[in-house]
Each structure stands twice: as structure tokens, then as C-alpha cells.
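Presented as C-alpha cells, the chain that follows is alone, the form predicted alone.
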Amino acid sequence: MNGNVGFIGLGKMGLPMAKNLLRNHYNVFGADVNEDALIEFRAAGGNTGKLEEWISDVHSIILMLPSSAIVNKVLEDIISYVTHRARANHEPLMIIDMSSSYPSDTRENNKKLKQYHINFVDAPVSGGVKKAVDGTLTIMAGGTADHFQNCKRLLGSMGTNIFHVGPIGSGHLIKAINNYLSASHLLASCEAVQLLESFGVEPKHAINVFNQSTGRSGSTEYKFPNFILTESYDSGFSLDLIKKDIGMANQLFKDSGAATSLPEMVYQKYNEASNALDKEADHTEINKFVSSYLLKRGILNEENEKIVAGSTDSGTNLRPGSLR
């Protein structure tokens, strides 16, 4: 196997991941619609160019794209180029989808790729931009055991906790459920902290107690101290993206006939927040939205109640409110 790898999607997560491949001595060909990302990638030692120019020279292509629809389109392009060009070696091409894609799409794409003797693994990630930069992501991979073993070393250049979680689509399934759990923890934590603040409890004291108690979570241990209490709201993961993942999880629960309304309730809150906050809002800014509807000293703020009622107006811009 040669050291040539393709990487499509050099965004906030993809660019540092691709840079880590370079640091681990892979020869990486990057592609993205953003020219600034391509410039930065070239400055780090990466190669750029059109997919059709380098696809015959790589053994693997990693996808880190915003949606299943874009993944599906890129895979169609890959199939087209593979069928019309001779490859530099006789090894089957390996596609690793590290995006947050729909599991059903992933299974269908696997069937399609098999027809062209292209191997496929879904390997989404968790950990955010910081861990993407550090190369310490958690990676949950779905696919055959052989395919997983073939790409495990490559994945190890980007993450430290690497799991083979089951057949194709399993990685994307567990990622959607993980982000649903993370979003639920964050929403509940924001409501809890703001309620305590209305009683005069300092948020930092509440978080310190939670983190030494059974109420702790990734939200209280990491997101609150770094992005919410500091009011920086710059985790690098957007509100729209986590809303997409919650919506995916919600649909999976519905499709399975699960008798629970909780996923729908969580999705509804994030959907309202997405409509009410700035388009580019970070997902930790759900805390600002919580301040618009939570009880304030036992009295519902009528002005904020109107904001929530009219939250379908995407131009509404909420500011963090004090519960004191």
C-alpha cells in the first residue's frame, strides 16, 4: 500500500485532521470548495487539485463533508472517475466516510460501491475541533472487520480512541445517538444552571458541584467551563450541525417504532434555538436561548415569552440573559 491519501472536505474539522495525516508522513491530496482552506493546506505541505487528477494514485479517500446529500454526490463522482480511469495499483480503493451521514444512506452507498469493487467504511468522529487539532479524536467505525483493520493505522493518525462498532452504517448510527445524548445533556445542564442562578447560586459553583457528583457530563466538565461560563461560545461545532444530528437521531427512533417522545422534544428546542439565534451560532449558544424561556425568579418574562413564540423568525437575535 502506498502512502497516498485523498481528503475531501477541509473544513473546521477536516483541515486539522488532514494536517495530522501529513504529520504522520502520508502524502495527502486535499479538495474543498473553499480556496482559503486549500491555501492553508498547501502551506502545511499538502497537495491540492481536482479529484480526477489524483484519484488514480491514492489507496484511500477520506470524506469529511457537511451532509449526506453532499457525500452521496461526491461518491457518484468517485464512481464515475474510477470506472473511467486505470488505477496506479491493483488494490481496491478504500472510501472512509468520516462525516455525520444518515445510516440508511451509508448502507445504500455500500451496496452501490461494492458493484465497482470499492471498499467502504463509515468512521465518524467525536471530540470537536480541539481534539481534531491534537489528533485525539474518538472514532467509531462501521464495516467489515477486514476493512476496519486495513484502515485502522490511517485512522490512528487522527484519533486515539478507535472503535470497530459493527457492520456498515453502525458508526454513523452511534454518532447520531451520541450527539443526541450530548445535546440532551447540554440542554438539561443549561436549564439547571440557570434555574440555580435565579436562586443566587453562582454558575461556576453549580458546575463545580455537578462535576464532583452524579449530574456531571461532557457538557458540565468541558463545554460549560470553556465556552459557556466564559461566554466565548466558540466550540467550533455549529448549532445547525447538532440540530441536524438530533433530527437524524429523532428520525431513527421514529423509524424503529420506539415509544419515546424525548428525542422529539430535544429536537424541537434546538430547532427553535436555530431559528432564533444567528445563522452561524455555535451549538453552546443554546444557553442563550434557554435564558429566553426559563422562569426568572418564578415569574415568566413576558417579553422573552413573545420571543420564543415568534422564534420562527430567523432574524431574531437573542442575547445571553441574566437570571439575577
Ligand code: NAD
Contents of the next structure:
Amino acid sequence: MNGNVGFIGLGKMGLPMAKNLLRNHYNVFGADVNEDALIEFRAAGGNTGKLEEWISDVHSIILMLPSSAIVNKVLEDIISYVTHRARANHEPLMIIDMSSSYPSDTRENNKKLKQYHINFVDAPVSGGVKKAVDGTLTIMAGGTADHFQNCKRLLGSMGTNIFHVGPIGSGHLIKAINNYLSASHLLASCEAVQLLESFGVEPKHAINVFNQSTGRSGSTEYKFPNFILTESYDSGFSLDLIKKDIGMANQLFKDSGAATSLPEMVYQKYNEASNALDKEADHTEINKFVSSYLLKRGILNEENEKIVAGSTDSGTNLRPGSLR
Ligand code: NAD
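Having seen the form predicted alone, could you give me the form predicted together with the ligand?
Up next: the whole complex, starting with the chain shown before.
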């Protein structure tokens, strides 16, 4: 047995990650506000119970929560239980925040936790639900070299590419910017493929060519073939969560005084999409939102078959629908 670990947030990502810890012989205490998640975790061999019941028995606690606000609240709870109850093994507790949290909150939390002799590492992930299930996530960790070394083995039970990327908060910084890039590629690819479709080009042909050319990205190589062209829209990463990440990236650009309007534009589009689509929408459903505004501008009609009024002349002989 590799020791006792706490895991808070057994959602789409957290549940398979915690199950991989069980597979790697950790004794895991799971917590979530959703009873169904606890039932599933117990069925996989995990322990559940109130945080205050198991906190003194674990050497590390992993957080995989939806937002910085929730992470901040859970850390307050942890601090109150650590201070009110002696820990059985006198090792300093290690907290690893694997959620995509706001980097400045992470730095503040680190200062606060230090006062209670609690070690802190930010270790957000990329790879999505499939890699969480396979245990092949990419993990970008921020914190001291010692703290990183202490939790490297634990992280290795959930991921295969594990990077120490700098001081506390660096993982969360890279994660926010990575997801801004990913969201930008996805939005640009949805617009590009739908524009080509209006000229009669089948989306699968466009994607095949992009994937052998410089227009390729994670969106064209993975998200289009698996979730968009199949119309399954079930990547497991919600529109609300990617909107949170783009919002963080946009704020980071603004705070740094960078002279670019692209992050704001991308954020606005995802924000509009999240207002227009279901609350539970998958982030790949941005494709549906793109078709709604391309329609409004008159580039595509409902059946995607002919030009509707309002289409603009591009100045070439090719107009939407003219290849059909
Ligand atoms: P999710 O909404 O499926 O899971 C979050 C879980 O946290 C839920 O089970 C929820 O009940 C639980 N929770 C909420 N408040 C809680 C509280 N106070 N105490 C205990 N549990 C609480 O989200 P997810 O998709 O698993 O994402 C989790 C984190 O990972 C987010 O920060 C997200 O941005 C990030 N992330 C997600 C993906 C993905 O593909 N889904 C990929 C990379 C990173």
C-alpha cells in the first residue's frame, strides 16, 4: 500500500483519476457534494466520509474542483480541521490542486497554507476525460522542487507527461493559456469548416487536408473527428469550464497590459455561446453556436445547402454554394 490520500471532487475528471490511485495501491478517501459520485467511488473500492473524519490520516489531499471559489472554500475547511485536530502522523500535509484555478488565488492560498505548515503544489492537467481514464494525463506542476519531488510518484499514477514548470501558480498559468489557445483553435476551425461547407466542401475532406497541413491543431486532429463530425458532442469538458479558463487567460492578458484584442474576442464568443446553449453543453457544441451566427449573416441556410439572403460577395467568382 502506498499510503492514505484524500481526493476532493469526484466529477468527470476526478472520479477516473481517483480510481487510478486505487489501481496504483493508494488507500483513497474521496469527498464530493454529489452522493452519486460517492456511490460510484465506493463501488470501485474507495473510502468515503466527511473530511474531518479522515483528514488526520492522509499524507496528501488532491483537489479536482470546478472553480477557484470552490477551491478557496475547501482550503478554508481543510485549514480549520488541521488546526482543530492534531494529525496522527506529524508529517506536513501536502495539498495538490489539480483543478484549473486562478493563478493569483493559488499564490495567495500558498501564503495562507504556509502559515499552517501545509505544503502546496498546483498541478492542473490536460488530456480530458479519456486520458484521465487511461491514466495518461499531461500534468504541469508549480511549486518548490522539493514539494514537486514529494508528489511526483502520486502524480505518476494519473499521468504520463509530468512537468515541473516553475514556482507555485506556474501550472495554473500555463493551463489557462493552453486552454485559451485550444479554445481559439476550436472556434477558428468551426468557422473555417462551416465556411468551406457553404462552398460545397464536405467537412471530413477539409479536416483530412488540415490534418496533413499547417492548419491542423488538437481541435482538427481529435475534437472534430471524435465529437463534432460524429455530432456526439460528448468530450466530457463543459462549455462553462472552458469559458472559465478563457476568462482567466483574458484577465491575465489585460492585467499584463498586453496590446491584443484576440483573447477578449474569443472570450466574448464563448460567453455568448454559453448564454445561448444549454447549461450542461459540452465545449465542442461551440460548433452549433457558430452555425447560428453564420446563419444570421446569411452565409448558410438551415439545410446547409444554398446561400440565403444577405450573403456578402467575397470579390471572387466563388460564392457559397457555387461548387455544388
Ligand atoms: P465536474 O463538474 O465534472 O466535477 C467537479 C466535481 O466537484 C463534481 O463532482 C462536483 O459535485 C464536485 N464539487 C463541487 N463543489 C464541491 C465541494 N464544495 N466539495 C466537494 N466536491 C465538490 O468537472 P470536471 O470536468 O471533472 O473538471 C474538474 C476540474 O478539472 C475543473 O477545474 C476543470 O476546469 C478541470 N479540467 C477539466 C477537464 C475535462 O475535460 N473535463 C480537462 C482538464 C481540466
